[in-house]
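Single chain ahead, by itself, as structure tokens, in the form predicted alone.
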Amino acid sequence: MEQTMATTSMAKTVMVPAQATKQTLKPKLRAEGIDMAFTRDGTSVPVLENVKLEVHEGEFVCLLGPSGCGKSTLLNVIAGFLSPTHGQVLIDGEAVRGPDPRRIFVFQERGVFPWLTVEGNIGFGLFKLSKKERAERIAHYITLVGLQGFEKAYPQELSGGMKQRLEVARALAVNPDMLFLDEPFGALDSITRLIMRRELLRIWEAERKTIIFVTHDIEEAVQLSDRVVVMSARPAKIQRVVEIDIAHPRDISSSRYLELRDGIFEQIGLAHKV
């Protein structure tokens, strides 16, 4: 049967099985074994070692580790970007041979256009649509991202918050099956960060894409995610998953947000203490 990680105490992690629900889907996604190593200088340098994931339709799932462990590796590798060593990846029973236009990645280094404008970085993608559909489009995904009033600007006359608005606004707009974001806030102050935590959550919610986000921050994982999935040190495997069971909007104060945090701390060999 399968089963997933739950944090029952600052004290430990213990087995739960998964939701009834989870246990009678096919996996949208699946790594099977996968080993990752790159040759550096002449030696093998191994990065990934035997990991096992399985992500469901609409789930939104979060990779935590340390700065450096392979997180960033393994998105490549889910995404295409990247052939395995060894092992595979399968999305809807597919083996994962290359990048797909059906799955968008958001990268860590903010990617729009900066000779078009909020509209043109839209409609980038919408080539095939017809002129009425294309404009109906850049204006819903416009509406849903808060750039009303925005239009016409370039990129360059927006705030962080709203590039990284106007990135996944683009990548929504071509109707992807799957979202690969590595980690998409890094650069942006700790206010916006947290605007757009709350800014993604309510686009998800709207939109019920699979979402793949890797993070170094515990609590963003924690806010954001379906599960956290906690990896080692390189040669980053799997450690625990971790199902975070608060509904959203999510109260970081509350008893049972604070025990789930914590135990990932103490997963990860630190103690949250001021």
The other form holds:
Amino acid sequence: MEQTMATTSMAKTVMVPAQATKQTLKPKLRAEGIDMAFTRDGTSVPVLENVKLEVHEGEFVCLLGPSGCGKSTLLNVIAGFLSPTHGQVLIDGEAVRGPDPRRIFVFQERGVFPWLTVEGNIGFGLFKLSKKERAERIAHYITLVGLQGFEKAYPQELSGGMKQRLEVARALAVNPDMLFLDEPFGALDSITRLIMRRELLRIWEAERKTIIFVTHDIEEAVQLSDRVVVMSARPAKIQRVVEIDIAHPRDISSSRYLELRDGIFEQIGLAHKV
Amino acid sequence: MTLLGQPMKWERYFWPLFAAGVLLLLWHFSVRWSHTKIFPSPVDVVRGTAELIRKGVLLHYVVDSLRRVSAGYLGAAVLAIPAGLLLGWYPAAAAVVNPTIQMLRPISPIAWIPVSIIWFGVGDLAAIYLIFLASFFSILVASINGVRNVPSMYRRAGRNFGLSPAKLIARVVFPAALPQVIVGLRIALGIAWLVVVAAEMIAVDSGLGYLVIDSRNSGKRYDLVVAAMILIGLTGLALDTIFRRIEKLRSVRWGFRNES
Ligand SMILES: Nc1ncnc2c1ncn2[C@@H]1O[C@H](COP(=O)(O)OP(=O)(O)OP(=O)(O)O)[C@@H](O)[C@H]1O
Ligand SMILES: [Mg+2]
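Given the form predicted alone, state the structure of the form predicted together with its partner chain.
Following is the full complex, with the preceding chain placed first.
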């Protein structure tokens, strides 16, 4: 119900056609030769090996790979929560030295603060704004993610999908240029997951953020992203980068979609029969 | 009574009162039938309570006990919560003081009575100090553990939004640890209330603990002893009820099991 309300209310804000980004190929992020190893019981376990990655401004990139391969680790390195053993990440030509409010991480598990209301969560990062600006910003993002009527609700009163939307809203409210999403829809049921993908694309088209989205779901990667970065099993290397040259909204029964999807299935070494 | 589903509103009060009533009757008739001369019946206790009210000591003693508890307990909370937050935040510092804390914690506050009388003399201060001791360690340990159990995800999220360390503690670590701190505060208040009674039996000449001992010593007034005991229980119940209210506050309720 709120779902449809949100979609219709936002329809007028979506001005940029989906394919417009393809033309602006300004580099935003460059990861150079990232190695990452964790020490466990005295021995060093390599997780990332010589990972090179380039992401353009406004691009939607999916990191895809098997469970435990190091996707979250790579995203944490990019976000500045972990420093790599070797190599560095440059964003806008500047080396990443720690987390930064211009780039917000959305967590694999629920990262919303349970002690704050919906409003409190969305306003969390807005402590530098005046009271009036903050209220306006909060109201805008509540509408954007379709949580009207839940302003004063606490996270435990929300459904899983609503919590995830709330976390996305909290991230967007500080107006970051990049969003890092770590399997944000992994814990949701398949119907909610589909709705959330559509919502995320709608928001991405409205706000033009650069998005790095981690998933182990091939369909999700092909439905969402401009490019899919396929990672190998641990220690993770980048195996292949697949360009998804289909305009949004994507027809998931089109032959091109199926061709790209099956190509990635093959790449990962899975037959298409279960 | 409906066993499944919500009890009716009147039932929620009726059945507990009914159970208390049954116990009172049982007490009454046990005293009657055993022909004891020493142990008072509920009626004697009610008369004794009325006498205490008439003499004006009842309210005075309850207030005195509560005053001592508030002073010692609030003093402990004011020191132990910040100390616990800091020790939880700096595990290295916690490792240094932890053995000492764990050694001091099991010492019953009652064992401190002689020492506190040497330090503070016979009087209010000694009693307050005992309550302080009794509350301090529970609150401290709960706060340390509360901070340690804050999921790292919350800290990362806080840092991600550009919070300084001080702001991070105030806006993320403290609220995230608060449910556990409140549990510690509630346990500490229970202990403080136990200890005030013991302290008043020895170190002061007012309060509910004093009333128990004094009634026995001056004239074996067991009706007053039992009246004082019941007052101790009822006041403890009232204090705990306040805490149950606090746990229902919406900004901390997420940290408690939904028992409603
Ligand atoms: N802090 C750590 N210390 C030691 N080992 C770690 C640490 N974090 C991750 N690892 C190891 O690194 C590997 C990659 O973990 P990571 O969380 O990046 O995987 P992932 O690709 O995100 O998996 P999933 O899809 O299941 O979330 C795992 O084998 C894990 O055991
Ligand atoms: Mg992961």
